[in-house]
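Take a look at this one chain, the form predicted on its own, written out in structure tokens.
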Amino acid sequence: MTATPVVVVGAGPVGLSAALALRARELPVLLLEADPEDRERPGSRALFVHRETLALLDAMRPGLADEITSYGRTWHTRRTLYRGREVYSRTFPPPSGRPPFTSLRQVDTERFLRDACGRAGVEFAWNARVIGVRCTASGVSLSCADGREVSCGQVIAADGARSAVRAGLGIPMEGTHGEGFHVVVDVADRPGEELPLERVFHYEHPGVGGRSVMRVPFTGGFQVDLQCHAGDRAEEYGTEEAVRGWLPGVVGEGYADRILWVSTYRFLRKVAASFTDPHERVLLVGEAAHLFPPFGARGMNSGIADAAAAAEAVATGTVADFAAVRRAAGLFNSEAAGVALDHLRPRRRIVRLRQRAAAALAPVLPSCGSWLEHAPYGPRHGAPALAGRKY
């Protein structure tokens, strides 16, 4: 039986941030991770690290934000097209200080966080898959698949969408999932022939049969998000072979051998019924606490905000406040994702008509183009530092 004051479960970006935030408060921390130390994580996954998130990370480890932004990419042009015709374009001047966001693969963000945790003195336990949790008024006991038992005063559970800790506590996830699916593709840059450094969103792209598409740069390449139609099948669009067929219609020829990763996702909108146990010994953060679609960049950013708040709650004994505030943030993000889904997959004919009318009027009424640009990402205001934003 190993005893430690605070245990973090899960070494993704949220768990690493939680461990780093605890060390910033000089609290000893043990981080349990189910995977081996030399694991390989496929795909870009969460791309955006927002300015608010960078500020949180810099407070955990001064200089970390500069490390991340020096490696990541920031673009200053956003474009939106409707059926192949541009309806919105705006180029922002480079910021004088910290950029509004930086874009890099999640595996790279994790690399920076893991190095920072090592320098901060976080203790890691790899191949430590948690399979059971027992809470009492005096502490927590965690059971691992390899037979080890870990006891501690508090646990920050960042063990993802299939959280064993949340399941062990019997805390349900509440919410819905949207119809249809999206295909996400990572594509490597062609050296010397890089696409323009801009984020582009297409309503009903004519090159892929009227499916909506977004292209987002990251360091070393770009991500393409294809919104499939209700009747589409994953094997027709969501395999590497299928992607080779439709990708040229989106980005041009020459990228069939540059595909790095292909995945699919659905619009999940779920929030844990509680972010802590009745004894207030376990704090749920990140995808252990809420599930949002990647479209909108709410997941990792709100998860790191969870992690910072959880570390403060552990240090100050304010777990109940943490649970209330962060659950409210989760519900806000869930509602924002629902608004985005209603725009991206409109079930009401009036919404489609509004989009068509806005596209027609955009050349003479710029506000219509601005609405088409911003609406797919849902509300961005109303909960400072809580809701991830899309740039």
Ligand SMILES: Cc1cc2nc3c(=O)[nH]c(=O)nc-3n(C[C@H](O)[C@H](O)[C@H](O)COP(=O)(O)OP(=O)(O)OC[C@H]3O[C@@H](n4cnc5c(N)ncnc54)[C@H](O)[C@@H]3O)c2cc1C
The other form holds:
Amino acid sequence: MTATPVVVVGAGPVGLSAALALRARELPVLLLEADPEDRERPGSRALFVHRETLALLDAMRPGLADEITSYGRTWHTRRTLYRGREVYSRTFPPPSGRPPFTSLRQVDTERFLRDACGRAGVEFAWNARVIGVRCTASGVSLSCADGREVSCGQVIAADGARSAVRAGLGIPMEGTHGEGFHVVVDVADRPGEELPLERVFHYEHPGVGGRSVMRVPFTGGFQVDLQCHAGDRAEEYGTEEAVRGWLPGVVGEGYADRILWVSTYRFLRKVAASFTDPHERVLLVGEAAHLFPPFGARGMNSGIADAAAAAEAVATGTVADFAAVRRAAGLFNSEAAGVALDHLRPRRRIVRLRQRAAAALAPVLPSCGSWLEHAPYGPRHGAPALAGRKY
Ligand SMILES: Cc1cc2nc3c(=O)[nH]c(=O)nc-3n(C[C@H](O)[C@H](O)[C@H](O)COP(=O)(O)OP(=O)(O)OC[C@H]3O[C@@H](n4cnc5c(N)ncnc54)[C@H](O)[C@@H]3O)c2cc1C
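Counterpart to the form predicted on its own, namely the form predicted in complex with this ligand:
Now the full complex is given, and it begins with the chain already shown.
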């Protein structure tokens, strides 16, 4: 490579996608990552890779979507239960072309992205934690914790929720954080005794004290998401020992030694006040730019859309457009996630009553069951990556 590379900060799914998208435009890329090359990434986190995201990834590296979908899992059955009684069940015919989504652990998605980056000629610098950023009209200089200084014309910052680049630029996050928390558990399948390949959502599951629970398959296992009640304490539900106590009530006995990862999450809805600096040298993408609760699969999917848009903006000199359009998408997604949360963790009694009435009517009015099925994910769950984008 001879030209000055575009620098990407952070080798999460969004930074890796940005690097690929830049290489697809034949721009040289240097990717700075704080962690060592042989790091272990935690848990499954984002499972759901949407069809539109697959299309973006395939444009970055032809064949990548097929690699990912042939590894991931697609279920055709979705079920919803209310207090243990089924209120919705639908099995869709398998699609003829690319599936509407694929489900795999984020560590696996990142593995595919990282391999693709290697093949595309992305230059990686591991153990390169960015601690300072200085932006002028003529360029950017980044300081790393090991004393390294990197100068370039343009930076795509994908350094996650605690973005040092965003902090260095003094760009605040704006939004809210909700009360309470949920517990996310990855569980390995029992070989030969896999649970049915379906996504199941339980309102007020009787096996776990009336808390709502979702089970989502991924390759090799499934993720269970438990919505805790307002007065719950994390140590009662969110430790591995606690999970061993409540998990049988949700998926039956025999999984205590198959727990892969447990974590508790709070509900943040935040969007950066700006997605670029006044000189339009740095572009914020992914969780460096926005934080959404996981329901609705907006985080990684919209982050990859940011990455595609950022690479285009760098290549075409349209950073201001990128910043406006992707921030609008972030605000839209934040709003949609808020609607989902109001349904999932109703603060008003009327919402609970409406859900109860819909569950009672579902056997005779299928639209009530359908509403209970769709509402936990919020509006436009079907297209989280593209909301508000023009790229
Ligand atoms: C339980 C859970 C479930 C989720 N489910 C979904 C889902 O189904 N679908 C979905 O779309 N999203 C989902 N998400 C969200 C998704 O995990 C995130 O949106 C995604 O990880 C964000 O990717 P990112 O690349 O922006 O940031 P990260 O994954 O956080 O990556 C940031 C990278 O930057 C590096 N870094 C940090 N600081 C520095 C620094 N100073 N210098 C250099 N490098 C640095 C980090 O080491 C890391 O490699 C879920 C999240 C959780 C927690």
